[in-house]
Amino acid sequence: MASSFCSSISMQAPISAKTTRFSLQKPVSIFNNRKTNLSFSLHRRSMPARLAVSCAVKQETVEKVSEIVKKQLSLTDDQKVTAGTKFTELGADSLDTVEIVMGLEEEFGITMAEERAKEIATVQQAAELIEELVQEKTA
């Protein structure tokens, strides 16, 4: 069974006050010859450097997930929900999370296995799983 995962790596080291930014996006093989986009960025500041690694998902998917989360949790329009937002930070309990998953399944026409659905804690994780399941469905 093919699967993909995303992780974050943080590295800190003393550097000069010079600011340098770069970003690299390159398709890479992840299990079973599937392709995904990984993005790497290093932000230098007068403070320690930080390297962030994240899987690139469509912004449209993140926005749809955010809207569904806001609807399921009855959040107001002024409450910000971003890719890194944890459901628990919004006050969601396990029942709320089940309702969020049901809303996502309905919106995207997918079915999430219970084991995989339990692993979702953030909007980003939900968007990544959705895109993976949609890709599998259309393959």
Given for the second form:
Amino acid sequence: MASSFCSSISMQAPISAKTTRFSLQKPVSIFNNRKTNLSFSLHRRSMPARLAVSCAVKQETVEKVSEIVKKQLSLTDDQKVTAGTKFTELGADSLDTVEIVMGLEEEFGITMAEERAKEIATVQQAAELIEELVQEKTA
Amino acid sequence: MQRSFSIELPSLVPLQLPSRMETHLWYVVPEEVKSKSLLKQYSQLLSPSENDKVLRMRGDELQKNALLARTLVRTTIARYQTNNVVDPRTLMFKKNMYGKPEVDWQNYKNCNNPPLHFNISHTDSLIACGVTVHVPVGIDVEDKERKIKHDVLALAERFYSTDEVKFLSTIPDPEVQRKEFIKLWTLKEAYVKALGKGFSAAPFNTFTIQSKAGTTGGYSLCKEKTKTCNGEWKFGLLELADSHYAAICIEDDQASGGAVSVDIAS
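Now show me the form predicted together with its partner chain; what you just gave was the form predicted on its own.
Following is the full complex, with the preceding chain placed first.
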């Protein structure tokens, strides 16, 4: 299952400092059974361009969040955690959620506003909020 | 084949309603429920969507606890319908506009249904349901021995009010400090649940709950910003089954003073 949705692609030509950014309005599944080809025609430049793809949520973030959740809830190996897993389905109560939030804040060096933190119900949502906050921090 | 549809549970023992300032607290210890056939019967009491939710829980223990929680709520509320015999399966529930569950009485033609309020709380090892009449109620239970994975004071500084942090930081023994943190947690959770307006209506750091001077077991609620304390919310904190703290919070618009009186049964 393709679990990465990319909402923006940036192409950077190695010599020129200009970046051409293609942003897609809707999330598009680009990696589809490894069959999809990406082709872009650059009218003005003839030198090779490096393609950098940034996805809405990095798999790495999802994995880190899952690790923290697993540790906090002391999950067994047969309790699988995926992006769509709800914390409540794993038996997390409110105190667990708060400890998870603290764990995420420590891991990623961010602070979550309480109202936002309390809206997080799944691993995916946590990862989205984290990346948003990390981006704001480095912007 | 008809047999599989009949419930062979003993008929529910009816209950007297709590009085106005009384909270009834019912609880079940999941570990003590071992019979698989009993659990199967319980699942027949649940609505299809409740059973779906139970099955979505990741793990057998979690599914069992979710099942017991819904069973506790349905059977407890059904027992208070002393005028009519209410089948727990027919009870319907809805959520208020903030998501707090409440009984939906639309099913019943008899409009003399008591204005029952309830609230549940569960941990791995205990599930509790508090019931009141006329007034909103919130309850929260926590295992006394629950390990806090972070530094207790760091958690408090992040989430509690300044006065509560002050109180906790004066406690020298880390064990006692951890226990007081948990007691405070249950009291604060109980308040937010009684309020029923969602967590963002009363973030933990906007209010302080502290022991009321000159009372045994009385607590008062004060606003962090203004430091004003009103008597509108009553608290009770007790130990259940020697293993859990349980906090109860009810709204008392008559502000009659005094602590909450609690009847406990399992």
